[in-house]
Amino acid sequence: MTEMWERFSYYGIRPLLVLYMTAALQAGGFGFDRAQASAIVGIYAASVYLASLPGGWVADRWLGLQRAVFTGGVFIALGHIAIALSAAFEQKAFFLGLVLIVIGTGLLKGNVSALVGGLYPEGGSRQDAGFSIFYMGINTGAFIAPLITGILGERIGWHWGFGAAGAGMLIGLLVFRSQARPRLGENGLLPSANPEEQRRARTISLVGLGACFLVILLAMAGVYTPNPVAIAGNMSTIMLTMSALYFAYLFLFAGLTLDEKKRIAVIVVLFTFSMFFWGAFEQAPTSLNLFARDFTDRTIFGWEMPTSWLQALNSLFVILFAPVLAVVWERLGAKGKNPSSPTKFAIALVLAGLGFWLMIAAADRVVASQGTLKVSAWWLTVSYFLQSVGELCLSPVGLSSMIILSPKRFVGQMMGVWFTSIALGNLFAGLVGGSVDPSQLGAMPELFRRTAYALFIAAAVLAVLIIPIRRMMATKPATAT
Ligand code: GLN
């Protein structure tokens, strides 16, 4: 329930962000240009995923999982209050709110997942089932959220939508507060570090938090004016370089055996293709959201549904098709034909590629009408369907591959590697997402074409690599000496 409400709040405001920031001033928005607004969404979403890295560290070293989750929820709720107050204090409060949500989600999302893992210390199929329920919770929250915040935000007032998302987080917080102790018991109550380490971690965390707020204060005081497009570009370069250096360190200096290095090489491959996938998939709140607003006929039974409603489709498809896919994998598994993880990745890339390929045709129609035509909502619906089935082929497999392939002592870090690939995908999706614009129609099919081709090429390259990768994965884990 806690994670369901947290995701409710996250997916409740996410589709509103681009719409709100690009809405004209007289429509209550910021009147930002699309490239800027989209880059901000990219930076925000990427930061949410990246913040899980320090968030996990803080839980292990200082707060323990339970307190980390609760503190995270408090930060998120404060973030929503700041955003709601931005009705009075404008942009400053809005951006402060986003930063608070990033910090809070960093403390909450990864750690609440770890608490679920801790409920089934024996692992195995009960743990898998536990995570399936958890994933259903995530997608239930993500499904209901845009339906509620979309209608409130787009039809009544932006801040009603943001407020509803915040109210969701408050419910989650109350549930956690009242249920955590009786239901979780000792699970995640204490950090794994000794008191000395805890004190050090607390100092480091508070200094880090202070530095964070200093940067915000300076921006608020107008000491510098952040340029979102440049920041998103620089963030991508820095993160790519850091990831490359990290992998180089693992290969050269971490004292790994040859077998371990082979499996890390597989992780590098999966990391790369995961980035491609999320770079396309995470265009949902940016380019595809703008396409839904400006070029999609959203009338049902004579009534125009809010733009954000289309964002609920992804979760709906996940809820409907996760069990179907589970049965398919199981049946194939029974025949000894369960596809390997790189094969599933390649399928995901092809499906997402098809999803964007459809959008080329939809965008071409809009361009042919010089922007006067609104295409049927079926284009986006089928596109989201293909992308969602792709997500189901890639996301769970990616996570578990990180755990299976990683040398034991690096498992935590490999989860971070996975989150980094999602963060990078979000940044790319933010950087390109502003190209859906009535004033430069030609850029739109071009964006979808490039996205689709990049996905198809990635799938083809991965298909060639499947056999060598399978060979590398087949090596037996080295026994400790
Ligand atoms: N929709 C899922 C969530 O929010 C997964 C998103 C992702 O891994 N990029 O947890």
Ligand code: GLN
The other form holds:
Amino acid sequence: MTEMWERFSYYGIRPLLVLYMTAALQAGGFGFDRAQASAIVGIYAASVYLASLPGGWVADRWLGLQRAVFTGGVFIALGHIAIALSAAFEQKAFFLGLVLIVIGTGLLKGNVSALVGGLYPEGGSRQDAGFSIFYMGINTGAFIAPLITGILGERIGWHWGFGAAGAGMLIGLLVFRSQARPRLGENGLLPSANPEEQRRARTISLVGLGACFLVILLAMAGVYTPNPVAIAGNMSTIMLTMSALYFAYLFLFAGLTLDEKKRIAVIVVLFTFSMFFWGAFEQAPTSLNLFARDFTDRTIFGWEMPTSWLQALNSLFVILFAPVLAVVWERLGAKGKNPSSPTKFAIALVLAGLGFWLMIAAADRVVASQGTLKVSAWWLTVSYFLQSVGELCLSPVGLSSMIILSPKRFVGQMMGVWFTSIALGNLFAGLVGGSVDPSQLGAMPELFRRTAYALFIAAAVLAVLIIPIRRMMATKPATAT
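May I ask for the structure of the form predicted on its own now, the form predicted in complex with the named molecule having been displayed?
A single chain, with no partners or molecules, comes next.
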């Protein structure tokens, strides 16, 4: 329930961001160009997931999982309040709100997933099924959110939509505060560090938080003007480099056993192909969202639905099919035939590739009409369906794999590593999302074509690696690979 409401708040504002920032000033927006707005969405979403790495470290070394989750919820609620007030304080409050949400989600997102993992110490297919149920809660919030915030934001006022998303997080805080102790008990209550390590972690965390807000204040004061597209490109390079260095540290200096190093090697493989998947999937709030607004017929019985409502399709499909796949993994696991994580990842990549292959045909129709045609919403609907089934083959399985494969003392941090792969995918999606533009029609089918090819090639490479990975993990139960 806590994660459901946190996702309500996140997915409540996500589809509104690019629409709001690209809306003309007279329509209440910022009037940003599409490339700039898309890059900001990518930076924001990437930062949300990237923050899970220090968030996991703070939970492991200072706060404990439960306190980290609650503290994160407070930051998120404050961020939504700031965004809702940006009607009065303009862009400064808006971007401050985004930063507060990033900090809060870093403390909450990975750690609440680690709490779920602690409920299934035996691991295996039962944990896969448990995470699929957890994933249903996530997508319940994500499904309801754009329906409410979309019609409020697009039809009444942008800040009504942002405010409704913040109200959802406040409900989540009340749920967690009242139910954590009786439901979770000692699970994640205390950090794994000794008192001295806790004091050191507290000092580092507070200094880092202060530095973060100093940078924000300098930007708000006009000392420097950020370039979102350049920042997104630089972030991609830095994050890839830091990820490589972190994995090198684990292999060389973390004191891991040979078996633990083998499992870290599998995590590296899953991390790499996760980036490809999310780089496509996270075009939903940018390129596909703009396609829905500009080139999709959203009229139903004479009434035009808000653009944001199409963003609810992904979560609807996940809600409908998560129980199905949970049962499938459970039954296959009982027979000793549960597909390995790399196999499920390869299936996900193929399905997402097919989803974007469909969009090539839809974009070609728009280009052939020179932008005058609005295609049926079924194109996006089927594309989202394929991507959603792919997500179910990858995301809950990826979360479960991080718990199973991670050395015990690095569980919180490895959940952060998993979300770093999603962060990189968001950055890549943000960098290309501005290609959907009525003034540059030819760029649309080319974007979708490149995305589909990249996914198909990644799936083929991963398929070749499945057998070597199985051999590498021969010491582990079949369900854990």
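These numbers were taken from a predicted model, which means no experiment stands behind them. Numbering follows the first chain given and starts at 1. Rigid core here is just the name for the largest C-alpha set that superposes within 1.5 Å across the two forms.
**Q** Once you overlay the rigid core, does the Cα of L17 travel 2 Å or further between the two forms?
**A** No, its C-alpha moves less than 2 Å.
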